[in-house]
Amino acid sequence: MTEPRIIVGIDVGTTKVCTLVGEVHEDGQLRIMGVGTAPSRGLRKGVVVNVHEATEAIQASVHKAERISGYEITRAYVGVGGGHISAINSRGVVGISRGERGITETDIERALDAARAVAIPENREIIHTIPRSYIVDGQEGIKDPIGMQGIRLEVEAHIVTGASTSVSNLVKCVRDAGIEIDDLILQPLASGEAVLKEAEREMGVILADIGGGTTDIGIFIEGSIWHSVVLGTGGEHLTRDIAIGLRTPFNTAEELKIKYGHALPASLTTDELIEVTSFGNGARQQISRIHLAEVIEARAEEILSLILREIKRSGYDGLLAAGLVLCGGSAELPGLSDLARRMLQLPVRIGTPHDLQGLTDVLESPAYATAVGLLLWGMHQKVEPEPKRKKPPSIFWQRVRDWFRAFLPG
């Protein structure tokens, strides 16, 4: 019996850092062995603004996951997001040599390289090149062309790019925490792995992951991602509106949102009074729960209108039969799915990770969609043995060699 393969995912979000440790067994089952969450620091709208604080938050999360799982964490799949993310669709075309084997993985890689040959600014880098579909000699809609005969291979690819400095800062924080990165994964891609059903991906669905500082959007059609974008608004904006509208500290506003928040004030049957602490002398005041819901509704409508605008901008608004799937911490806000259904005129459901084994009590929540999705993404990647590297000469022998070189004639 072979040892289980260990996979680690780290979701570095605006409000929390979550590290998950999973075991992949011979039967293909993923078992969650460790969960570590820590309050996020040093990030704003999904982007690192303080390397030291972000590194400490990652370390705290990793150490908790290590204690629970019993594994030492040295490498991980890491989620990447933030307003600097953008994506384009591109097409690559290559010729195929006639042979008995047909199209090979090398041919596919050449086609993807051709698709990647798009003009992007020097300050941006490609994070993902995701094949949407293939065309062989004019035959469209091919998902896997390996082994097929043809002389011309085309690939339609979704290319995700990010600002080089933002990506580099995230990589630095993770590495400074002592973790090597297996791969950077776009957060809505990871969330889709955890909460979307195969039928939804095929029929056409929009995923909206409403996190603390951003809302990550992915449109999936015919089983693949066709459009992705990160909006610079999220759950923290709801909390800030409450803090300003009710003149109360941010932490108090967050507690009010979680305990009494609702996105549809018209659906509240009774006007409950809530006691809150005000700024200044800390006096207690009574506010109406309906008034709280009205403050939340205004911002929730704005977030949903931005999602609707992005659907229309993508040009795929007529292809989303499966509707909208909401995840992220703010997806749990009561009334949000009903408001979305009313505004978008689409089917709406809350997406939660499912079919998990192990430490699943906490994770069956839309707030953990990205973290679980990172494990699932890593689970589906091919694992190749690392090439054996020659050991570098010791520092002593390097110095001896340099000393001899200094006296040798040039």
Ligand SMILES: Nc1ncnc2c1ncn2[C@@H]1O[C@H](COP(=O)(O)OP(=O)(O)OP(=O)(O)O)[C@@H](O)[C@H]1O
Given for the second form:
Amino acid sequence: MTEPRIIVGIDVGTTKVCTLVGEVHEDGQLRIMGVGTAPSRGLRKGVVVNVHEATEAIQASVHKAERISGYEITRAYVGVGGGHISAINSRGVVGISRGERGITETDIERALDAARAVAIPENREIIHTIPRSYIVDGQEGIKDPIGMQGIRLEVEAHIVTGASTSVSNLVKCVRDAGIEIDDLILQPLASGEAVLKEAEREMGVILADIGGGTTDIGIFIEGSIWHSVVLGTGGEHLTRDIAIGLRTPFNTAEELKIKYGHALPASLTTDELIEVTSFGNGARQQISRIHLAEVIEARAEEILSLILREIKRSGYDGLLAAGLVLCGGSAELPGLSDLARRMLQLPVRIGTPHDLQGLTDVLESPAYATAVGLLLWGMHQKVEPEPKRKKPPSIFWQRVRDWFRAFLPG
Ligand SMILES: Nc1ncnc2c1ncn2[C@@H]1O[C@H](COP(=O)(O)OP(=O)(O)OP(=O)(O)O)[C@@H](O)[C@H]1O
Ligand SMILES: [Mg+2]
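Could I see the form predicted in complex with this ligand next, after the form predicted alone?
Let us now look at the entire complex, which starts with that chain.
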């Protein structure tokens, strides 16, 4: 039996940093061997604003995952997000020389290079070039052109870019924490790996990962990503509204949201009075759960309307039969999917990582979609097989073997 391949994913979120260690076994199964979650620091809206603090938070999460898994972590797939991300669709065209082998990997690389040749401003860098589909001599909708005959290859690619400074700050934090980066992966792409079904991606689906500081959106059609964007609004805004609306400290507001929060006040049939400590003199006050839900509903409606605006802006609104899949910690908010269904007039479900092995109990929550997705992304990357060299037995052991053989019955 060969040793399992070890993959590590680090999701550096606005609320938490989560490091996962996975073993990929010969049968292709992914087994989670370590989970390390630490409260996030030094990030705002998905972007590093304090390198020192963010590095410490990453280290804390990595050390936990090391302790639990027993593996030393030296490299990882890392998620990238934040409002500086932007994406465009671009087409690359190349000529193919006639030959027996037809279209090769090299031709595809050349076509992707041509797609990448769009004007990217100096202060931005490319994070992904994802082929959506290929066109060979005018024939559209080809998923894998390798080996096909033709003289003209076109690729439709989704190109994701990020602001160079934001990307390099994240890279610096991870490196300072002692980790080499295998690859940077856009957060909604990672989340999509973990929670979307193949059929949904084919039919057309919107993925919205509503985290603490951001809402990551990905639109998947015909199996690949067609549109992606990161919005700077998330669960922290809900908490802040509660803190302001009910005049309570942020931590109390967060507790109230998690314990009693609801996005649909109209669905709460009976009211309940909740006692909270207010700002200033620390006096106790009673608030109505319906009032709390009304504060939440207003902001939840805003987040959902931003998602709806993005769907319209993408121009793919007629192609999304599989509807909306919500994930991220804020997807745990009761009533959110019902509110989304009512506002968007689309099927809505909550996406949770599934079919995992190993330490899965905590990970089966929409908040872990990105972290699990990073492992799945890493698992699907082609890795150059290690040259398998068998160590010849030493002269000493050869002698011992021969000596024993001499005593065995022939
Ligand atoms: N039961 C719940 N009800 C409402 N909100 C919740 C619940 N559980 C978690 N949340 C919210 O989820 C948010 C954290 O989500 P998540 O862990 O996905 O964020 P993150 O990945 O750290 O941040 P981001 O992706 O925005 O950078 C917090 O704002 C938290 O209040
Ligand atoms: Mg997140």
